[in-house]
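Next up: just one chain, as structure tokens, the form predicted alone.
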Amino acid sequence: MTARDVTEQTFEAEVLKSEKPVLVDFWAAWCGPCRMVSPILDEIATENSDKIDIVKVNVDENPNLAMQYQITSIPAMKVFKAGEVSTSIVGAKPKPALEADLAAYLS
């Protein structure tokens, strides 16, 4: 399972109204660190599909979402729980560090 793309049109239904926590990866095609973290997030999504959904928002194609959630540098990841941001992670990190940041949702 890989992280699926979410747009301004689908964000509310797929993220804000989700029953389980959703990690939103704010990224852009030109961002090297974003490309480094993407396969790690895909792995976490596959291994924990029953606990957390992982989606991607391209900030170039969805500037209103980037502005609404104050994305000033990428990669930026925000975990939404019950429609609210509950955790923010900024920057590319190795898998163990990301899993540690997400431990509350993965256990």
Contents of the next structure:
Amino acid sequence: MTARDVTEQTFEAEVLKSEKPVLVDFWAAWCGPCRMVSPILDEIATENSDKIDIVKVNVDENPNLAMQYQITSIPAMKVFKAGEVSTSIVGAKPKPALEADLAAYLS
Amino acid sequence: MHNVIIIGSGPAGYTAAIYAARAELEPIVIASSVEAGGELMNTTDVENFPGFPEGILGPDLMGKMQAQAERFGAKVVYDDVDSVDLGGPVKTVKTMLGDTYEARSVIIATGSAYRKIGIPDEERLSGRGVSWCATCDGFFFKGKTIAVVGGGDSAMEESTFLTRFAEKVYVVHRRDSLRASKIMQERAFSNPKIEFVWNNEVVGIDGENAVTGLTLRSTLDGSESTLDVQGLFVSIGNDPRTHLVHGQLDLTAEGTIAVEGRSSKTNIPGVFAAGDVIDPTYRQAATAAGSGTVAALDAEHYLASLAEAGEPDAGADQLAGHVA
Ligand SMILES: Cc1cc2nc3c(=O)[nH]c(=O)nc-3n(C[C@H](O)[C@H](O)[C@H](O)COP(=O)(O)OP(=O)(O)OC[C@H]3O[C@@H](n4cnc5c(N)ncnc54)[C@H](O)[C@@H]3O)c2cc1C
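To test you: the structure above is the form predicted alone. What is the structure of the form predicted in complex with the partner chain?
Below is the entire complex, every chain and molecule, led by the chain shown above.
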């Protein structure tokens, strides 16, 4: 399952109003570590599709979202719960490390 | 049981893989899951790797090295090594995803990790204005004022690159002259957006949720001053990544893996090391590639001598457990 793109137009409906926790992966095409972490997030999404939604925001195309959430380093992964950021992860990490960071949502 | 496992996929690891694959040793490269390709994945133009007169992008260069290794049969695994057991004739390598690999020889090419300044707020504000990667994060500092700390080639490269985005880039350096090569210095000196702050070190980073400024201390008279910036890029060098082999391989006073003379031989037979992890001095893509060559040739020679002596490992393939 490949994470779908969310934009400034769809962010509210798909992220802020979501019933399930949503992990938003802030990324860009020119960011090498983003390319490395994206298949890992896809795997985590597939294995936990009942517990967490994983979507992507392209910071080049959605600069206002990047600014609003004070992104200064990517990949930045933020989990939104009931419209609020509940966990922030910065930087690409191996799958077991990401799973540990996200343990609260995956169990 | 494999002939050779190569840990690391920078210029050293991939070059070792090209040589080992062409020698039909069917090497396994454990590349790391999120840092495959090594340090050059985080840079733009590489202008001093021979064979590319127009320069080449770091990620493109690493993609080509990987393709060249795979063309001759090297197998690249996107996983991270968690622990190694190097002592006996059969070396064991365990990964974060839970696989175990066994081999007659191992080449350690784990490169280096960026150095931190080591001041309290550095960690807290990392990802909130403190960064170690200009190409990854420069974009977020459009029109802002930022500082780069460091005086080597990478610091000059990063500063020059960051002027694409930032309004102003201060380079904070402890001394009054640079380590960087002449060409990189000239580029930085002639850039109107770059201003040097000589003889100062960063002793504090200010900011609640985002960087707002730095506290500097003069290396001449100890006086402190502040510098208003919204970002800090740290480029003060690298330390060899040796934690995997602590207690197993001898290290040098500089912290690199100790090797015998110009070879790649460590203190354990069948274990070789290459690239920045053995190099306290040069640390270039081309020297790392050369060092990877040496390691593959040393491993090949070692394996040939094992074969001559009669293999010690018959039956080892049947070891219990999940063996990849
Ligand atoms: C910003 C920047 C710009 C640079 N520009 C240039 C340049 O223009 N020209 C030049 O010649 N040099 C340049 N360099 C230096 C060059 O990148 C290094 O000298 C070179 O990459 C060293 O190669 P290496 O193979 O020894 O290590 P690295 O490239 O650091 O690769 C090490 C590899 O080991 C892997 N690894 C580490 N631990 C593990 C583990 N436990 N499990 C699995 N894998 C692991 C890493 O993920 C990585 O893939 C630059 C460096 C930087 C930081």
